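Here you get one chain, nothing else, as structure tokens; it is the form predicted alone.
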Amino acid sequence: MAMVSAVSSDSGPSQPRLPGTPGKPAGKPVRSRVVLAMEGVTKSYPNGKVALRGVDLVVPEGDFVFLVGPSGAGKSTIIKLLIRDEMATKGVVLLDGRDLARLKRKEVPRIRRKIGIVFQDFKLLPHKSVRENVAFALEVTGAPRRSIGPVVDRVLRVVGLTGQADQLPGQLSGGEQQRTAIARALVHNPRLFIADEPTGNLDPLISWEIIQLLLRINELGVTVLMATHNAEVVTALRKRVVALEDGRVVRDQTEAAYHRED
């Protein structure tokens, strides 16, 4: 989503923006544009392991999808395919209309910037402040220096960390560290925001705060795909649930619980 368009170099349709960004007002978009599509995707490895088997998945713009299933079901493999860490053995993976298998090597960094991703272990740089961690994600891509400060300030307001901007990760709570990681993932205007077990290292109260933040980001127009084992959260929120088992999609339901309800 073009939430912080001052640093965006990709052309495309007008998109929602985070609060304080000039241009189109923030808000839930009309779900007419497909952000992610997987068509008949199979992923097998040289050792014979088959991680995905004929997966079909379509995620429209503005959707919030929980990706669930036991360990080894294929959730991590889907994420690796989306960020081009792995390539599908069969089938097609489309991100914002681009076939990831057909990308030239030099195009991979740009397509990766269409995805914001956070993990359960935060992956922050320990000797950089909150502000510097978020800014670094822009600096390494050559963003104009004059635009970095305003963009960083904007996303820190969104995640509620303005007051902690000059603190180091070691001075933060686990929830604040995850908020920093979320801010860093938002600065490139992602078309798709992936949260890979984002509450796995957090206590229940802080987990709910992070989930509420992800819901707020989704309400601002960002498409969210969250891989999780947290059955309580999934069942309470009643969002779309895509369940994997042995590399196959065994359930794709809206307003669903973590477990199948017959």
The other form holds:
Amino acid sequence: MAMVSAVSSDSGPSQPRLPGTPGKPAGKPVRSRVVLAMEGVTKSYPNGKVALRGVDLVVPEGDFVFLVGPSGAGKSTIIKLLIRDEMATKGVVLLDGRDLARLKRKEVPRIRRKIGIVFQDFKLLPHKSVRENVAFALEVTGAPRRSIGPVVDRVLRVVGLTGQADQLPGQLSGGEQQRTAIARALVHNPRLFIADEPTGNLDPLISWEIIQLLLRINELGVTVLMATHNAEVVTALRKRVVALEDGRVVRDQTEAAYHRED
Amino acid sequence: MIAFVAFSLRRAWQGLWHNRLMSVAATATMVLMLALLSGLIILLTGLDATLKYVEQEVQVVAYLKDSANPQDVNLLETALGQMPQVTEVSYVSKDQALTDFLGRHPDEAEVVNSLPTNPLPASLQINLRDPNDYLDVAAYLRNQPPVDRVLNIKQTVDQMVTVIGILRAGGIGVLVVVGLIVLFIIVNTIRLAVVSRADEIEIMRLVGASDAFIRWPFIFEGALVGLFGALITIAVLWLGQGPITTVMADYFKVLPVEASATVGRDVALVVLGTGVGIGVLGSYLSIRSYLIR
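The form predicted in complex with its partner chain is what I want next, because the block you gave corresponds to the form predicted alone; please supply it.
Full complex below, order starting with the chain above.
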């Protein structure tokens, strides 16, 4: 794939959206536009475990945010709340201006299409080719069949997998599998890109490739939220870092490192 | 809408094909259970035919006085024929009764021939629509002048009515129980097939597929499993039709009943309906827990 030089630019919002996105002239949006806002969010489970305690988090459009913290600190819970797999026990979660607690059942799939999400384990369908895996996300959301091909080609170009489009996941390296998952997450032009430990199964070199790709996606105007344990990557990039501990936000710093530096 | 149905059918077919093992397992379970169900239905149909025949065989026998006026007997026969409880009345003359008796007991011929006169009375044999009407008809007959006495088989009839009732209820009970077991097993097999694809469902949810797009392919898939299962079962039954008919014919030899005229068609319809219905129901129930809460 074409490598974008690493920390070239942090000015996401002024960049155009994904190539091929209709409408929306470049050079837009207002800085203050908020993609994600959590206010006083508490989540407790029926078994009494409290996963989040009064979390406040505001992510403006175009931001690149690392979500760090030890296992069990609440990173996964935040992601589950954002995709509305779970509901907050207390507090408000706003995604692109919509209160997730007030969504009707029917609206949930629509909100999910505003989020692109990838995981440590890729979650690809093993019997489908790269192209089919990506197209799947469009097919199951009712996209007209004719429109699917061009969109798939476009996102495969973005992640640099055009040449491997007809291979099965089993024939790909871990990095290529993750890029397939990223391509799939991009088909709906998401407002928010969530990466849950995306480099957890990858060796350091490949991990950097994936990070470069996420940076590029961010440059194209997509807000990125990445949960990770990868201290090296976080510290090197000097992006915004939100640190969780025991369900609380203990640090929210821009241009920060993985660990507290003062 | 058409695009959606086409999509669902295509996905259902893909689902069946990519998960051949589970599909075959589910279909095989379906075939076994449907075969069990249809076997039971065939058996119960036979039992029911037998019971109907036995019921028809309940006869009221009225012995006539030797002195009875033939005209009175004729009138009585006509009157009986017009009673709603009666299906058939036949007159058995003294000579006929003797012939019948000798036919049944050839050894007694000498004794009978040594008698000066025919000791057997003429009789009216009355077939009833419902054995429960026995007492009414018997009471009516006792008050008729040509009638000498009415053969008292009240106890026998009562017992038979009870036994038939128990057999009917028991048969329906067994059918219901087996039906529920079949439902349970098939629903669980389909649930296994669905659970084995939890990953796929999770991906669908994550990329923002609506409930309908997740649910309907699985429901079509369940319907297809049901359809295949039913067709295979019907084919097996059709192939086994020869041997089954032979057995049934042996069994029903004594009965003047058309036992298997519509049984085949009824069983096929039941198998088809049950197969597709349970397939759909099983998928619906299994997929429900994966949809948006």
